[in-house]
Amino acid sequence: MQFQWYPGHMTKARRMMQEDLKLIDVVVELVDARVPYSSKNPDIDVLANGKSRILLLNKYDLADPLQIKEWVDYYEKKGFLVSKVNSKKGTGIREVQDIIRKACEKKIERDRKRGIINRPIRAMIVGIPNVGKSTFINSFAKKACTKTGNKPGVTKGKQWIRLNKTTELLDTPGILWPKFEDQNVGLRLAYIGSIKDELFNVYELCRLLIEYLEKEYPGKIADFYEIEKSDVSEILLERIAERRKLIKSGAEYDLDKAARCLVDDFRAGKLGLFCLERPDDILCQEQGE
């Protein structure tokens, strides 16, 4: 399965990144914690080379607790503040404040020594189409917080919102990078939704999912449906589809529609918690191994 695409919009929505980053202090990047990785996008570490960062490991509740610790080591030992995050909740959305704050010490001093006093930090939060990044603002920012107009040296129309006299956030569209040089990594945000369904054949990408959560986690999707546990994919899908009473005209098992219904149960969470990828096997692939 391959995926190369790059919508129009998204360079546009780069270019404006790229004139933002001069006036913020810190980057917030909110990555799926199911694939903390592919989820990341490394267009950003060019962008924002230079500023602080703190990565946030959004939809946590979805993943593999065990992973996600080795995932927290991981980025922190690159240098980033990490910290984990349920947007939809509000799970650990308070931390955040503290968090970007601990990011702009030096900064924040650099200012007191040359008498500047309470300038509210700028912060940029930024994430790949469907990670969350809505809902973490809309839950990080609350009522309290009011927009503050437009901003010297932004594009006319941009509104910063103030979260309150010490922090202001820059919300930028969800994009993607322009080639995955990784097949592996569009499959993984194909599975989380981050590509848009329409670009790809559901059925192939259940049979896809169906296999690695059967060789990671065995006999997970066959507890959640109540049915005979199998490691072969369509078989799978004809007692999900038998279960659900997804039938054809004829008499046929519906597949197409049962490895929607897969897909769909697996975003939601309600297969199990999982992660895609594994830190050990990123390292591998970085030491050339």
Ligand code: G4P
Contents of the next structure:
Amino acid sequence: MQFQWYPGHMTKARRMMQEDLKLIDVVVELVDARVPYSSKNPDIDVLANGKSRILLLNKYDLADPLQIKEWVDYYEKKGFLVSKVNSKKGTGIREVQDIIRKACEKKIERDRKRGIINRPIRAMIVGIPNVGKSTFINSFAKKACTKTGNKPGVTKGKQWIRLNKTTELLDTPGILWPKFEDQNVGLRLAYIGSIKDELFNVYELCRLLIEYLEKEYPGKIADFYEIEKSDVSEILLERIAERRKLIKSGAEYDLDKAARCLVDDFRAGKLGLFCLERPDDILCQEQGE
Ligand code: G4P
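Please could you give me the other form, the form predicted in complex with the named molecule, since above is the form predicted alone?
Entire complex below, previous chain first.
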């Protein structure tokens, strides 16, 4: 399936992020825990080079816990401090404060030696659209959210959220578009609803999603809908249509509606907890490059 995707103001967004990063001690990058590779824009690695890096696997409430462990390992090996969070519920958010401190230990020590004490750490949240940046910022800032306003030496218009005595957060997240050169990346982002559904055929998307889930998590779909198992996507969709009474005029099963229903249930986490990519596959891909 081919995507029509227009990244719009990519260059401007990159430039803005580059400027913002000059003010920052630590970059807190959010990815979607269901697709920790596809929801990560590799440009951020280049832009944030030399900064302390934290990677948060957000929406872990929707992701496969066993796979999450492997992804934590994968990114730790790449030098990130990694944690999982559920920004919607606020789980794992409190720990982020400690991780930020840990990420900046060297800087704090350097400052201390130069007689600079209690200079707040400045953090910035970055990520592709829909990974949960705004939700995270709200959740993270809830405890001590007082806007400190413009600060001397800070670009006019920048707002900082003072979280506490030790940390400030830039209140606008850095947004970069995903990388779509790899069609699989686009596809996985479509599965989780990060690309507008109007850009593709939901029925075709659903068939591909079923193929993946049946290969990696066989029987989960049938269990949820309480239908007979099959690894053939059309048959599963017919059974879902029958079960949910999704019938077109003429007594035909409405497979488009069944596909819509499955995709929505998947995105809402009703079918179970899944990851749609594995670190091993990405490592193979990286080694083949
Ligand atoms: P963005 O700023 O990075 O673009 O993302 P945003 O915070 O707007 O979040 C995108 C969607 O992801 C929102 O859902 C939000 O509620 C959901 N979300 C964020 N963090 C989590 C999480 O940890 N777990 C789960 N399950 N969902 C999360 P929405 O459907 O667009 O809005 P709403 O209906 O939830 O208000």
